[in-house]
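Only one chain is given next, in structure tokens, and it is the form predicted on its own.
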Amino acid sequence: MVETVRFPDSPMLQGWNTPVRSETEARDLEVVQGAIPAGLDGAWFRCGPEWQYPNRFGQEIFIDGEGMVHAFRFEDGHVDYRCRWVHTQRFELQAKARRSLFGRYRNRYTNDPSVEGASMGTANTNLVWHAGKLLALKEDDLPYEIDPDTLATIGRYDYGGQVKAVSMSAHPKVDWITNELLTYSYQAKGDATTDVVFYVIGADGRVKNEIWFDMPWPAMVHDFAVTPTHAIFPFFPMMTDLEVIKQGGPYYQYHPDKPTRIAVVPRGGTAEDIRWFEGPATTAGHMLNAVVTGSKVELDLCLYQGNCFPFFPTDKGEATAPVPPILTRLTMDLESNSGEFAQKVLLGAPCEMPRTDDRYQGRPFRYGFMICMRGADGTSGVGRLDLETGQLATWAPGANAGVQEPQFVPRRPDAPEGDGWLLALVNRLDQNRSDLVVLDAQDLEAGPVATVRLPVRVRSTFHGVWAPAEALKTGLYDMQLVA
């Protein structure tokens, strides 16, 4: 019998959310304000999750759903667009049958018996772009080579062999100075395990050190932070069951009578060199930065006081009440005895999906980019915090829309930090479609200096990365600090 395609009557599918489906390539996008600045060369890559077909149980959650890239390549003033599927085993095979075959996230045992062994990485969070390679990334599979051109997927990538874990992380750390990479797997041998790798990949794609240690419990990890000299992991309470998601149940719950523990792990050091940390009960799906000062380790993030994916219960099956991100740096003492992190909030307002200038990442930095100003309605707004006044600016589109995550492009390799443009992709929700825009990132209140026009609405895409024109030839970043 053949199985119809139809989606269910959802808010999760409806308006903004309802699926787009398809790959386009527009050449020459239409810029409708200003112009494109002199010097803004090279290619913004994006990444997010679409629906190729309904899920089989009903259940859509937002960070479900197959990989799409898509690329904006700026040149002499001019932006052309494109995005693509990523052909994963999961897509390939849904593509064939003609139907959803996996089922609840993550949870392979709620799969069709026909894909039991395949695997159901979606490649729809995050790119990376390093040694001369674009990578698709989730944190359930290994990365996807994706070609920079075409955004044809060349296929599954597990750096030669040198990669033994089953997965690797969204939110891997690139080096604009090194052009080290600096990666992790968390249930690195398989669902539920406590195995984490630390993993350093040289500028040659050659893996130049690894650490595996234990987690206290098989948690989810889906971002960390790094130092020159450490590397920062968080474990909150929301964890995984073997036994839960075999009876079918959800990948992740959230334990609110459990602590947080971070791990400080040194980068040239062993497991046991690791130093333990704990706190209350949080959550937090993304890092700002983390900067090292004397024996302090200060981890910056948008930090939940409670679940930050309501959509997972807790452990006795209830639902939790949403929770706001708030910017907050968790401070821990190397030279302290007493085992427990401190708490400050630099940012009262919520915010969400912070970067840095790229070329400060681990370093002590000054300027924080994030979405901010969130409301129930969907509208949101671009801002730059100033870590050494406090300052909050922000530039947001009006009523009715909102914005995607922003990317900082620097003005120049050796520009001083936080001198360049933000890029940002807006959602007008009331049009149904989408801009681009290029914002100065030190005057965020004078508005776009370019806006961009897309032929078709860019639904959903989480994260992404920028890559100059000379790094797409040669495969290496060519930055500088400037003091």
The other form holds:
There are 2 protein chains.
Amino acid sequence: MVETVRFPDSPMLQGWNTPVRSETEARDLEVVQGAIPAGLDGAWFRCGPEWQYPNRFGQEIFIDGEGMVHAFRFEDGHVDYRCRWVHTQRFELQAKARRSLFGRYRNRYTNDPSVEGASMGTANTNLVWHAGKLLALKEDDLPYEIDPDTLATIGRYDYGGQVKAVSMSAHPKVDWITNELLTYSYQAKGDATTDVVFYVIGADGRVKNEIWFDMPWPAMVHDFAVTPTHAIFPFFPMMTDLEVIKQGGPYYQYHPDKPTRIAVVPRGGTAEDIRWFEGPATTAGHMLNAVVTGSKVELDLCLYQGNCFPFFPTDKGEATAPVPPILTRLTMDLESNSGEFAQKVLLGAPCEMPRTDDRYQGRPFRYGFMICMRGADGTSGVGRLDLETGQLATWAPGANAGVQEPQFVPRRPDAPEGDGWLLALVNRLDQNRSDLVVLDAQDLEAGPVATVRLPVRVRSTFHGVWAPAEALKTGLYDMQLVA
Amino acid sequence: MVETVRFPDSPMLQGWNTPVRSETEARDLEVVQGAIPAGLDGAWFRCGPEWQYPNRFGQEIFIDGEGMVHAFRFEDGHVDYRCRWVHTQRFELQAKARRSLFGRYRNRYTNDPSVEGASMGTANTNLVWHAGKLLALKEDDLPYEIDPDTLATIGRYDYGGQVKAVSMSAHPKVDWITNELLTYSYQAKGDATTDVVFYVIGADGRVKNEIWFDMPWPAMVHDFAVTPTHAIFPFFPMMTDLEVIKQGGPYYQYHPDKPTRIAVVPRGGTAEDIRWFEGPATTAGHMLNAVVTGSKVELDLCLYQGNCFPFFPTDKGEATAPVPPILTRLTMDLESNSGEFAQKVLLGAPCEMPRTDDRYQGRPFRYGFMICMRGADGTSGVGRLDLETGQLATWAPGANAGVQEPQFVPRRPDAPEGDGWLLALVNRLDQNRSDLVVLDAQDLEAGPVATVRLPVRVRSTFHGVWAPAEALKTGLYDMQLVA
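What's the form predicted in complex with a further copy of the same chain like, now that we've got the form predicted on its own?
The complete assembly is shown below, putting the previous chain first.
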């Protein structure tokens, strides 16, 4: 029986979102403008979703799809590019059947009976380079280890049996100074469970500490923040209802009448030491950073005053109006007894995919980098926000082009904060291909110092990681903070 | 020292010709229209040139560039796509140096001194599937053997030492009925030599017969024709001058004041049995077919009444005006003593890349398939010429799109001549990608029975070969002629 591969007519599969479905290798990409700075030496790994087959129910949502890993290797003024599927269990099963076998997003009750009990993970969200391993991440499954040179999938990875959670976050933080990996799992004992576990993993890949605790409901916890003393977990009213998913419903429902709760977890403490804070219903995907100063815990994040994922309905089955992501500072005062967090807008215009000079994760910092200036036509630009002055510097590729999440690379391991390059993929909407631009992070408005032409399109990647050449060799980051 | 990879601003590197430079693998291509006929089971291999690096002298001409092999595997209504560089010696040397090391087209005297003595072949022109081997071909070098599944390069191939010529033609003919390979080498003892050798290679890959003879000058002999009794070699006045190339000049020069000479070589004979015919200065790249009826030898080819390669100047260094390729029948009468060939135009409008139902190569035949309707804007279509009625049936993809050389596939091994499918790659000029269309070869005007969407662009491929699934398994074609 011949089943024709054909995608439905859906905006989720058009424009930027048109499937590419190709593994590509291109050596020595053309540098059509400027030159690659000689000091840029390392690999930029990125990860995003791709459509192996049309979803069996025609339910293509942008956070679903099989993981595709991309690598840009910078060396001696040259850039090599490669992308490969992550060969998850799910990918392999579908490849063999030559069709979609998994159903609604994360809902195992909607899968083809032939894949009952199979791992659901797509490894489509992010990558981390830590302790000499490159891991592809999706928050509902364990990581998949990837060969950093060939991008071949090595296998599912549970830290040699050390990790008992069923999944690991796609937003771990590698501390570029201590080489620790700070990560967590939520719904850590399975669908709709309220278990959360916070892990500190040493530079040697050994779990140094873990703190298990309960969240107030079976939330979606896409990202968190860390400081040298605390981990901060926001729990938005985006919840999983086991009965709903058993009936084939959406994995998440937004509860507009429920609060946002934030856990401030002392890194050296236990579940009993957690401090809880509360505020109105909001959601967020991505944290910029967190800093603890005295008793004040400040969490900067792209906050939505409503539901950030309109494809997940409310608990009453209603659709929600889109709301913009606004960079906002939430302040929790550990000395206050009010139990409430305060909100302060940091940037009036919407922005998303916020990143820092990662040496300053959890530490007092000045600069944030992000996607901004998003137009309805798919255009966008990159920005650098100076949190000291409030100034936003931007660069945009212009008409018919938009950017993906930028990546800051320090000019030297001991360069001052924000002194370095900002890498960004540019989607050329009218050319069915992408460019990679290298910007001076301190002078975005001067435009790229190099524009690297990709002959193919890099379909929207969510997140990525920079691994300096030295870290690729030794497994360790050798970075310094500058006072 | 950082050498930036940047291509010059040349029409040879724009539009269709824009380098792709990528190895791609895409499984289960989307069928956006119709359905793949269930009987279409086999591999379509194609070969074309690609720019690994900018030419070291900025001399990019369209017949130069490193070989890229493409495979479309049809099976059970699905199509998988893959393309890979041919890892010639030249490719490997340039990959290591990360720059162009070879100079002007085929001119070894313009190469970087570091590659003196290295093989010059690019394997960029055509492929042949014979005796269980897939060979990538370029007329100035020996074939490179390619793994038909992975497209990995196995190595340079001289038929186990049986072939003494320094090169093999990129236009061999596999006789789909006898499984013999008919091929040749010209300038067979090196640059500017007049040696030609005609080989008959058996279904077992062993050389059954070879005939060495001298051509009247060191010609370019891009293609030839075969019949069960004869091989026909046209020698156009496109010549190599050793002194000119030693001085860094063009490998070929067109001599408008010299004749065209044609050798009719009896397959069972020797050099002494060759009959020679002469006519005015013309050129041609590609033969459609040849048929011997009684004493009449008819050679149908796309003939240019002048220089078909305007980037090769005349022997006086002059540029030539472009002339169109006109499908023409040259007739040589073996009983005539005039020594002249006659010309007759078969189709008034220009066409190129002529192909037959390959079971009928050298045998009385009715149909020719080709690219026709070429517009200055890059548009074109495919045509089927009925030589019995003179009728031309066509299909064109429309605005902003053109086709590459079509491939006829018989519906069954014993289907009547021309009953089957015509495969063609469609270049979508405004989408930076290609489609593959499957047409009913007997009803082109009905439009594709299936349109397969490629997410990437297949840069102009010159030629290709169809290998039925059965032939991929056994190494043998199992085809029949229908009276």
